[in-house]
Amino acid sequence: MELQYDEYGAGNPHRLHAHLFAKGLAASGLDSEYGAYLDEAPLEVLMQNNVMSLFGLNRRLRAASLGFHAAFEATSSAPSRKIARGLQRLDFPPEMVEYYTEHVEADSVHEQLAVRTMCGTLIEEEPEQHANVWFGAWAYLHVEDLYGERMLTEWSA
């Protein structure tokens, strides 16, 4: 609950993370409508979302869903810091930078909640779910790696 409360702006609708992102897109001159760039998204990005949805929509995969989420939270704070610095260096609007700076601190807190509280508690209560948590974490890292490889290939071309 604590993690979701934070994602949804801690009670402030102007601090919803989705709202901050849309504000950043608009300030950058990009279309902020939901799904506006879906047709341009690489297959690997859609794969990330489909794997996450598969886990989240199937109760039997709830431990994998938690592992997927925990791996995301555990690996997002440092990249958010780098993205924010890059956006500042490129003179992007402060609204776009704010979305990423918000995630530097937030995701370091979310990491602890996801790994220790959510996954840790599940494994304590249901030790047989241990492998499924690891599978979810591996799945996240794998699809993220596929996306990274795709981007490196395109950038080197």
Given for the second form:
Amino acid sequence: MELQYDEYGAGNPHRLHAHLFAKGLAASGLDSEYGAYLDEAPLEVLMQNNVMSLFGLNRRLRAASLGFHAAFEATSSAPSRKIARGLQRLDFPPEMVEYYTEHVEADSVHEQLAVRTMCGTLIEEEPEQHANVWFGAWAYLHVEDLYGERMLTEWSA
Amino acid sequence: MNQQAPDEHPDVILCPDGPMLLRGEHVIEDEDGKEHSTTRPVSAVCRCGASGIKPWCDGTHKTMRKRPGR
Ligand code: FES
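Moving on from the form predicted on its own, kindly provide the form predicted in complex with its partner chain as a structure.
Time for the whole complex; same chain goes first.
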């Protein structure tokens, strides 16, 4: 709950994370409408989203959903710092950079909350869900890996 | 002092080899005497000393050697 509240800007609409991203896109001269670039998104990105929804929409997969989320948060702050630095180097507007610097700090907290208070509590209460948490975490790392491979191949082509 | 039931949410959580989580609003004074107010429902304060955004944790502790015996 605390994590979600933070994503929603802790009550400050200007700090809403989705809003920060939209502001960054607009400042970069990109379309900030929902789904604007859907047809251009590599299939690996859509796959990530589908796996996330699949876990989230099925109660029997709720532990996998938490594992997926924790793995995401736990691998987010360091890359966010690198992305922010890269965007700065490429002269992207400060609004776009800000989205990523915010996540360096925010996701260091979210990682701890997701792993400890969410996955940890679930496993304590329902130890039989242990393997499913790992299943979700590995599923996340797998789809993220596929996306990374795809981008690196395209960039080096 | 209020007796806290053990199942209540603690205000301060020390993460092993990681940051200190603070629930609620706090003002932190850093090594240079500068004050920083928390802005989140939960904040992570760097305990490893290697963060690039001190006093907050930025995840750098994960790249450091673990304490022996862990
Ligand atoms: S405790 Fe996380 S960066 Fe220092």
